[in-house]
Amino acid sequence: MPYSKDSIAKIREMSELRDTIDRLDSDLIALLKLRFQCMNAAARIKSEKSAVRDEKRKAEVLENVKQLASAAGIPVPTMAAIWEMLIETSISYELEKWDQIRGS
């Protein structure tokens, strides 16, 4: 069964809630291996490996992930720093694949 809000608010089971989040998480693994495969190709593009770390681009991200969770409903703090970590492991990522792509 897809899943949506109306149709979590339907579930009376914790089996089939478990289930439901359980396959969010799957989603969620699928969404971050493509937010990887984006660093995959920032690494490519990006000619200079100073480049890869970009503080302003980090704070606006930020920024947008707070103004997302503040609109959803969700923990604002607890959202912006997974995405702090996520960021910060994309960046580390991004370096090690710039090395790769360069034989550095």
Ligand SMILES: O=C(O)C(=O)C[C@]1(C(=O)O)C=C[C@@H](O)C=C1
The other form holds:
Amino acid sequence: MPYSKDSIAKIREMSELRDTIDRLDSDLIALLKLRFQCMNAAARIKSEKSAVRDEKRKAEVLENVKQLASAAGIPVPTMAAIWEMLIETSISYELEKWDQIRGS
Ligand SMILES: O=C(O)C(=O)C[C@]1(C(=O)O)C=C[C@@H](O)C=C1
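What would you give as the form predicted in complex with the ligand, now that the form predicted alone is on the page?
The next block holds the full complex; its first chain is the one shown before.
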């Protein structure tokens, strides 16, 4: 069964709620997998390895996420901390892919 704000509000049993949480986590991982696939593409597109880390873009992504979290009514500092870790992990992953693609 698909989930929504309304369907979650109607749940009365913890077992059903936990099934929903497990499904959401599965969907979040699938989305994160796609985000990491974007890092594969970025590693392919960026001709200079020094372009992998882009502090200006990192600040932009963090600002976007803070605004989205604020609009969604979820904790902004925590989301910012999660994305800080996500972007740093993405940079490490992208650097690794950059080397792999070029056999260096
Ligand atoms: O936008 C890019 O250039 C990316 O490689 C993506 C990304 C990100 O995780 O969003 C990762 C590394 C850069 O420092 C900036 C942003």
